[in-house]
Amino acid sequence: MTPRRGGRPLVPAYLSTGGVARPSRTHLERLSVLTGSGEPAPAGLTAAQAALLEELEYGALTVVEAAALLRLPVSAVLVLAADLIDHDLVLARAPIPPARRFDPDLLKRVADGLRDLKHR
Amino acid sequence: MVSATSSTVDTAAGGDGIHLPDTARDLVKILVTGPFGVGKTTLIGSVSEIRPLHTEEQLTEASAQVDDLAGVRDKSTTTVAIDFGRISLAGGIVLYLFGTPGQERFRPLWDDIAYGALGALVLVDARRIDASFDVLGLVEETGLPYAVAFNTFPDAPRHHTPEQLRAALDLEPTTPMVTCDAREPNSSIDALLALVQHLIDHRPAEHR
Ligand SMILES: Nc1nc2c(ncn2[C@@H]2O[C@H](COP(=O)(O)OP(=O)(O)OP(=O)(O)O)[C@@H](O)[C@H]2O)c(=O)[nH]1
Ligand SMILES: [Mg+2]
């Protein structure tokens, strides 16, 4: 294995000790792509908890479109899937990195998309 | 427990198609913004290829101070709608819309929802440009680029040259200026596609 930039450890820190601590909370905004983990459902869930998890049994759904599904706040979703995140029943990640906005070849191909799609 | 046979992903909750394709990868955002009653849920309407969804979103009500004259405890608060539609591409880019009002009193909501969007498509009804001022400027200051897209509505004057109207929004050279009926697919990719171009030919200069 080759070893890692910066000598980072190859075990994250949460891992290691664990799963107690946990790295800082996922970033999450409104377009955070959020999927299942997988893992069972605990008892104890609140009923949005649930839901949350029965909807993303079907598939990814970026927080918006869980808010106007389960027809709950953004903000209201946001700590729902914090939550879910901190018991390793969801994952998230961004929708893209930040820098990317500006990356010519992503702006490009937007447009050669919409392009497409006029022909359709 | 579910099973993993199409036909109950056909019939679930995500059947209606809003659950992401596998395919999604990066996801990008516009803000379709203007005054009210403009167009813009009839332009995401027309482009997207789920049925349009929405948000509701709390404003808390800039009346505190009103409110504690008048004796009373709790803020008041409204909710506004915010539509959102989305656009899948080739090459797994999913291109999300939002229906963005203009207001003033919409700002943190707008600062929120504008959050790492690539630009903004103002859509501004010609015969009251003046509702499009407010917009305008919240656009410009977020640092938003954007185009700009006259909605064709019957009665709008026809009079007006492009140098008058691009003179009455005080727009900068530079910044696109288009036609657009949102109730046409075509025209509203049109108007999206004149954003995205402006988008690649000014990028900020670290980015060139
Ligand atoms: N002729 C014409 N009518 C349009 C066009 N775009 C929108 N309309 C009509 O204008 C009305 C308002 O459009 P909406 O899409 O609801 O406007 P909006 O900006 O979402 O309005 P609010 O959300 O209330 O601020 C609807 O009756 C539309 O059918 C257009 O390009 N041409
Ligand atoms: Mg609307």
The other form holds:
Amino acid sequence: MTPRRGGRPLVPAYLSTGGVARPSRTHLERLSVLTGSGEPAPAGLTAAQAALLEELEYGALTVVEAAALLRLPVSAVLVLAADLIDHDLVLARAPIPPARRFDPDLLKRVADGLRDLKHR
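Next up, the form predicted alone in place of the form predicted together with its partner chain?
Only one chain is given; partner chains and other molecules are left out.
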């Protein structure tokens, strides 16, 4: 993809996916973590697929991080990643779930206990 002055790629994003609009893997999310499988890249990869594999050589990335580095929409990277997963070139794992919220009552009791210790 050739960048131009406005910072936007000259090639439309849907062409980077070969015109495919939906990923073959429905479990992929924006925060799914992608890593390279270590398999050698076969000939015939598209430029966008090769670029994604190249970025994954440096370590794991979430889908949104890869999209930012490749300057592609997240939807396009989801399609690219799913295709590379289908060819055993990329591994994906579910995003790390957000931590559960703290119990406000527990936080209040801890704060009260700390205040009591301070005043002794």
